[in-house]
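Take a look at this single chain, the form predicted on its own, given in structure tokens.
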Amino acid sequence: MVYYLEQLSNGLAIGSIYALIALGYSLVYSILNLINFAHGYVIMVGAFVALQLLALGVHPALAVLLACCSGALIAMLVERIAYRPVRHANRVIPMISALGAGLVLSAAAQLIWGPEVRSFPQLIPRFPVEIGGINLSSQSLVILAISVVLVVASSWFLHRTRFGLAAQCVRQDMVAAQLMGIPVNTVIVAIYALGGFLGVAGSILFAMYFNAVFIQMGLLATTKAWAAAMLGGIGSFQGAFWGGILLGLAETLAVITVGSAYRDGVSMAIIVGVLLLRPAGLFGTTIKERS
């Protein structure tokens, strides 16, 4: 029971970190009702600029913070570009729209940086934290920690700010919220910039994890967190968080109780049999529309 409970605590940090990139996905998805294919590759290229950063003797700490901002300014170039030309066209030309600016990212991420796997600074101390007769490992406590943080100060700017306030208006009529005076474009940027920013944080710390960073990180991103955001209900704040954590945990389980070689069927049969009862996801909800 010992050994279940700490290697609980590993699924509860990498479950966090998915909720951190699967944020992305539901914060574009509730505002614009399309599927941001481009996220899992922006937040590539912002591990790797940390990486970059790191080597050249930048400071930890604003190292990460400048990594996560180029997430942000990158995640709004491509809002800008691949995304608000046919934003309105449709919802395929936009899916395939992003799939090319992943692409082009991907691309340009190899020309720079190459394509062999790099290892990431363990920025955080790994030492095992007794607690109540169960060692933990440091690392993960600290990982989950930063995760509810960071998911918490972003609930708390989208439900009780003004801007948030603006995005909920966006998010139920956005040609009533623009007759109302709300800057639209700008709400819908902000929204890109959050889920870059905050992805680039879930990268960093999935690097420092598994101590690696690499080209393919950015399929296996989006894999993911497509994974969790729909296990939680796509759309849903609340649901990402919780489909990233309920995915971390089911990978876990799957490695200690059958074998790491089947910890990705495993967690992907949970989350289709979850679906299938609640095609919703947990906490997504099923709208009725008028014929």
The other form holds:
Amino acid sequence: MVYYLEQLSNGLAIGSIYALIALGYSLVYSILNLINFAHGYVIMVGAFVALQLLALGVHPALAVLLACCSGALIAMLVERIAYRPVRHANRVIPMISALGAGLVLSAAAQLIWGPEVRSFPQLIPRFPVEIGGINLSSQSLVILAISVVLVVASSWFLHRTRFGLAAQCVRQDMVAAQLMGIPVNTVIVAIYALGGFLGVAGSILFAMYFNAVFIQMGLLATTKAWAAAMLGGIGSFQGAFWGGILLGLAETLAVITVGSAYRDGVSMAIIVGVLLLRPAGLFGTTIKERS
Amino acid sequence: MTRFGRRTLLKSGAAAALLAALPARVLAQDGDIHIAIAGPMTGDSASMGLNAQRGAAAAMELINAAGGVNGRKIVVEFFDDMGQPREAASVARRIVDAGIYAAVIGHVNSSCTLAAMPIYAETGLPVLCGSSSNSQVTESGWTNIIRCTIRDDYGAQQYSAYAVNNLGKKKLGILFANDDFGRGLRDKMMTAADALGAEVVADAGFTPNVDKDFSAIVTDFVAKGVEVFMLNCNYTEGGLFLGQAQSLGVSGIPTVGPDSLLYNEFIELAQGAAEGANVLAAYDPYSANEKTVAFMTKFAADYDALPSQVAVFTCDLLMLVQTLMAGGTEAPDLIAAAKAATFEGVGGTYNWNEKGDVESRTFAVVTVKDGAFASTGITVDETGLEVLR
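With the form predicted on its own done, generate the form predicted together with the partner chain in the same format.
Time for the whole complex; same chain goes first.
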């Protein structure tokens, strides 16, 4: 029994990290209906920036803040260079150009920081915490809490603020929103920036939890978080959260039952199964488009 | 006004291409010795390629200081196989077709060496391989290859023997990379454990360069009563595994692993949990050998890093080429000459047998002490392995 409880806590820990990164995808998708494949790479660069600043002796809180801002800045650049020029093209094209931007970021990061895996300073102390007989890592509890707060904050931001309402108008009809006086370009840039900012916050926690920063982090974040976002219902913040948690649990379940070698296979099969039954994901709503 | 026809353009283009190609040939005839170094310069195993470059740089410094090969310069060029067999084959084709290379040093990943060898074998180009440990590399009948590292089938027995005989543990838990190489190694370790009267009670595969979460595996290993962690992986996975085990409250289980753990990052990533780990290295980086000490000191000063096996073997192989050619060996005879020679390098003494494998080399046991690697001087107790030979 203790064994299963411990595995459950392992699943929750990894799941909350997936959730945090999936949030960034959902943010952009909820407004633009665009899968921002550059997101994983943007946040990887952000994590390296944080590491660099810390190595230069910048105060940890300031370093994290600046790294998040750098994430926002890079995301804005990606929007300007790889997304805006093709915004009105076929939907596949911005997806490809975003992926291209991601590869450029990944190559640039390797040139600057090299291909090695770097260790990341433990800004949040890490020790085993015993709750009801099972061991949890102090960090995973903090990460879980931060994920919940960010999910709630993002939902509030998008549904309760003037900016959020403007963003929703942009989603419903870009041209009409523009005609109504909503600064569409500003809204889109801001959404990207916010996605980058939160994403880097997530990637720093990710780096701290695994004690590793590495170039392939971009691809890892892309595949896992994207799968989590799909599972939960892409575009829904609640969905991103639960999708992440469920993916983490599914992976742990796979390790327990058929062995770690089949972890990704089993967890992806679960996602395919869910999507067959609920194509919009667990929390997704299908929005009917005007013909 | 004269108009250039398409034909004229083509002709002048062809002439220009010929001219551009000429200097390389002329230079080669001039007496420079061109060596191709092939390995993963980019991609998931790019850090190994980086080590190959650093090892080569160290060797080149020594070679240049010695005036090259009897006044002839050695020129190295790097080829990127990205760690992918497909790329390795195309790199091999480019190297062979160029026709100017005296020898190839590489590749690094066994899968790449295996993919490239048939192409090098066509012309018998000497291949000096450092770190490809797959037994097939020297068991496929190629006569134009030698390698420095210890074969994986022999290595797997040593890992198990160390855990069972030296550490006295009977329940092994194996972490392995879920690819041909990792699974093959696990199977060989299991066979060896059986022969030694021990048991592999748990094994877990991971996807190299993708999986970073080992907490579920740690919990599983502990639940199954594993007494020793056999970490068949790179320093990243090894360090993460131990770090995560520690934060789950697991302690007191010894670790045995290969020299792919021999990076400072392993100790950093493990956050203190690497203390006392047993690393079985194909060369002893802390031996008192004069060459080794000089190399290690210089490498640490230049790059603030430990040289990996790839760096050491790349350096040694370049030095081997210089030594043999300075002694009058012609490029095509390099492999035969190497097999007949005894070579003292940074990585110790090398003797190659007819197949191209190193003979009478054993693992050096390196441990982590007070947050740094240290030589133990222990040798692996091979009692009970005779039945497998």
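Numbering follows the first chain given and starts at 1. We call the rigid core the largest set of C-alpha positions that still match within 1.5 Å between the two forms. Nothing here was measured: the structure is a model prediction, and the numbers come from that model.
A movement of the C-alpha atom of Ser260 reaching 2 angstroms or beyond is seen between the two forms when the two forms are aligned on their rigid core. Core-superposed comparison between the two forms: CA of Met230 displaced by less than 2 Å.
After superposing the rigid core, the Cα of Ala67 is displaced by less than 2 Å between the two forms.
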